[in-house]
Every structure is written in structure tokens, then in C-alpha cells.
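Read the single chain below, which is given as C-alpha cells and is the form predicted on its own.
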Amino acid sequence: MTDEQEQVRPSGVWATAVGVARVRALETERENALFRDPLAQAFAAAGGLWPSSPALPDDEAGRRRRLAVSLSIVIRTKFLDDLLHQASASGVRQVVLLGAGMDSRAFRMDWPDGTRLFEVDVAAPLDFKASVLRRERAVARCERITVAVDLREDWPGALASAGHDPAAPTAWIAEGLLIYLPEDAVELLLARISAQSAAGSRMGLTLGTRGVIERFGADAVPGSAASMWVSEMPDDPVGWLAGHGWEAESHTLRERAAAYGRPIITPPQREERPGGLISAVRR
């Protein structure tokens, strides 16, 4: 039986990772791409999203929402790429991707010698991803270790068994993850990250900005990933993270898009509030 025949079709929350891969594939084709992800198209194709495209909403508001979500994926990818480059430059040699999905940073970024990158996710997306990587003959640019575990379970134990050293600084990435977790689960996840983070660790988070569920939630985009969104960021994300021992900076999507040369030209729908792109350092 071939990989294609064995391959599990994406479903549930992790299927959104294939949609993210499609957005990254489209960005990669741009002449002025903010990043290049050579594996994204293969992930999207394996999940049935390439070259065909999802049907666009019939209404103009729906199309704007779709474009806004796609832009947010592009900007957050660039933002977290930069954070990881900075972490590597500071001497961090451990990277943990929580809810890794179709993330291909182990393959597409340049890593210093000695870097170990852990991809933490449930088995289904990791198995799906492995079949695509075999077919593409992809070679990681660092030591890549997959950890198949549900983030609602004892993932720190599984991570430690896989070789993670909490005494050494770690760069943690939770991209497009926390919005799917209820508030108590977000608090537990952050507490666990903090307990495994030596001084000098870095963290990159994407949070659902206030009002995002109202604008993009189940009623606005029926049947989409947005129907699974359950949490938004605290009113004061910097203060929230300070309470967990992190010195954080909060950035808005609009601010980062302008800095990357992709300014958002539509006026804000409401007063600008603290942003959902977070970089933090463990002191």
C-alpha cells in the first residue's frame, strides 16, 4: 500500500493546519514573499487543497474575512520566523513547536549547529506530515524530534522523555493554537511552559484579539475553523505574561504588516487594542 493510500485525511482542528499550509504556499509563489515554504504546497496538495481552492463566500463581508485570516497567517509566520532567528542569535539551541501541524521550519530555516527542534502534536497530523516528508525526500536542517502527545495530557513528560532539557533555554512557539483552547487550558499550558523554561528562554504566541470571535466566529463563518475558536487574549497580555515570569511585548497585526511592507489599508473596525502577536523572554 502506498503512502497516498495509507494517508489519513485531515479532520477536526488539525485539518486547519493544511489550510494554513495552503496560505503559505500561495505566499511562497509571490515575487515579494515574506518567507519561502517549499513544502507548503505538498502539504496542501496531500490534504486536497491544491491546486483547487476553497469556495469563496458569496458575500463581500465573507470574502473580506477570508482575506483577513489569510493575511494574518502570513504576518504571524514572518513574525515568528524573526523571533526564532533572534532566539538562535542569542544562543538558544532548543526549539519547541506546540501544536506543530504542518510547520516546516525545521526544513526551511537555517539553524546553528547543535539546534534541536521538537514538534509536539497528536499522532494523526504527525503521521500525515511524515508521509508527505517521505514523498518529498525532505531533509531537516537541524535535529528534528517529533513528540506525539495530546496537549491536554502530560506533554512536558513526553517532551522530557524525547530529550528536552529544561535547564537550557528554549524557544517556544504556539502559533494558531491558543484560540482553540478554553481559558483554563491556556493558563495550564502557559504554566507548564514556564516550568520548563530556563532564564533566557524565548516564547512566541499568537492570541485571538478581543472581538475576533464576534467577527469571525461560528455565526460569521459557519463550518469553518473559526467555529472552533473558543478563547481570546487577556485585556493586558503583557501583564498576564509578567505574572508568569515573562517580559513580553505585544504587537498588532496592523503594526507588523506595515513594518513588513504589507500595510493593511482598510480602516480599523474599532479602536486599536493590544495585539495578538506576542514575543517574550524568560528572566
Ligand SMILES: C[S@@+](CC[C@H](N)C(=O)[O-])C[C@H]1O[C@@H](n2cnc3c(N)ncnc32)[C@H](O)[C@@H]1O
The other form holds:
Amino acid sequence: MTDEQEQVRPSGVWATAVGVARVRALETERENALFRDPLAQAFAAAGGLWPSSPALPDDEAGRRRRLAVSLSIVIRTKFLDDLLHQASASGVRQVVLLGAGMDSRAFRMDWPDGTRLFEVDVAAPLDFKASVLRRERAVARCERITVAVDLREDWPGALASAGHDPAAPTAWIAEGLLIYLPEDAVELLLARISAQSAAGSRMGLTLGTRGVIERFGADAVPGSAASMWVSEMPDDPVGWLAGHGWEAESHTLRERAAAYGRPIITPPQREERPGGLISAVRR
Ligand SMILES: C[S@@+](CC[C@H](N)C(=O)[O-])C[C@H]1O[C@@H](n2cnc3c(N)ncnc32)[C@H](O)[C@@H]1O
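Next up, the form predicted in complex with this ligand. The previous block was the form predicted on its own.
Next comes the full complex, this chain leading.
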């Protein structure tokens, strides 16, 4: 069987991971790119989103929403790249990407010797990813371990069986994931992450900002990413994470975008709320 015949077509929530890859491929082509993701284009092409995506509604509001989502993906990627650099510099040698999708950090970032990176997602995107990686002859720059499990099931058990050591610190990333999980599932996920996190662990989360579902999801195209968003951040994300044993900082997209030289020039539509980009350290 060829890779093409084996290949699973993107569908449901995990199709959004291929859309994210398309945004990273576009960023990679920019002269002043905030990161370079050389595999992103291959993922987008394999998923039918490159060189162009299928026709999308072309009204002004839809176009503006798509641009806003794309910018948020670029900024969060850079934010979490920096967080992982800091985690490595602080001696962390285990990384867990929850809902890893087409994240290619194992291939595109420099990792200290001894780093083990676990990619957790359901089987379909991991199979799709594996076939693209084979075709591209991609070589990971750390020890990369994939764990096919649904995050609503016993994923800590699956992660432990794959070799994760909860006694050593871990850098956890949940990027573009929690917005797809109902609030009780987010709460359970956080409790489970916290139970597997030795002192010195780090965590990077992206959370749907308050009101984003109403603004983006209400008239979203059926099947689009925004149509599947179900949860937003708590009013006090720092306090929420303190309750789980983490010292957290929350950043707004606007503030990070300005810091990275991509200021958002449109005025805020409402009073700035706590931001959806979270970095946290386990004490
Ligand atoms: C928007 S994508 C983001 C992918 C990746 N974190 C990134 O930023 O490139 C969301 C990912 O979460 C995964 N996901 C959503 N719900 C999941 C669940 N219950 N168990 C495992 N993975 C899940 C999807 O399969 C998909 O790959």
C-alpha cells in the first residue's frame, strides 16, 4: 500500500490541526517570520489545504475573523516556543504536547541531549502525521514518542506506559486544545496534569478568551474550527491555576503581539480581559 492509499483524510476536530499547519506554513514564508516550521506546508498539502484552501465565505466579516484567528495562532506558537526554550534552559527534559496535532516542534526546535518529547493525540491525526513525516523523511531532534489516546480516557496511564516519568519535571503544552473540551473535561485534564507534575514542571496553555465563542462561533461555518469551540477561560485564570498548585502568568494576545513586533492596530472591541496565553511553573 502506498502512503497515499494509507492516508486518513482530516475530519472532525483534528482537521483543525491541519488548518493550524496551513497558518504556520504561511508564517514560515514571511521574511520576518516569528518561527519557521518547514514541515507545515507538507501537512497542509496532504490535508488538501495547500496551496490554497477550499473556497471559504468571502464576506468582510469572515475574512477579518480568519485573519484574527491566524494571527492568534502565530502569536501563540511563538509564545509557547519561548516557554519551551525556557523550560529546557531550566533543566526540564520531558515535554508532553497534549492534542499535538501537526505540531512539529520535535523536528524544528533545538533540544538538549536527553530530551524526551511525547505527542498525545487520538490515532487518526497521529497516523496522518506519520505518513507525511515518512514521505518527508523527517528526523526528530530529540527522542519523540507518540501516544495515541483520547484525552477523555485514561491518558496518564497511557503516557506512563509510554515512558513518562512523573517524578521528573515535565513541560506540558495544551495549545489550541482546551477550547474544544467542555469545562468539566478541562477541569479533569488540569487535575490529571497537576498530579503528574513534579516540582519545577512548566505548563503552557491557550484558553479561549471570554466572549470569543459568541463573537466567532455564533455564525461560524458548520464544520469550521470555531463551530466546535465549547469552552472559554475562567474569569481569574491565575487564581484557577493557583488552586491546582501552579504559579501562573496570563498574557493577552494584544500584549504579546506588540512584544513580538506584530502590533494589533485595531482598537480593542471591549475592555481588555485577562489573556488566553498562560505560562505556569509548578512549585
Ligand atoms: C486545533 S488542533 C491543535 C493542534 C496542536 N496543538 C497545534 O497547536 O498545532 C487540536 C488538536 O487537539 C486534538 N484533540 C481534541 N480533542 C481531543 C481529545 N479528546 N483527545 C485527544 N486529542 C484531542 C485534535 O485531534 C487536534 O489534533
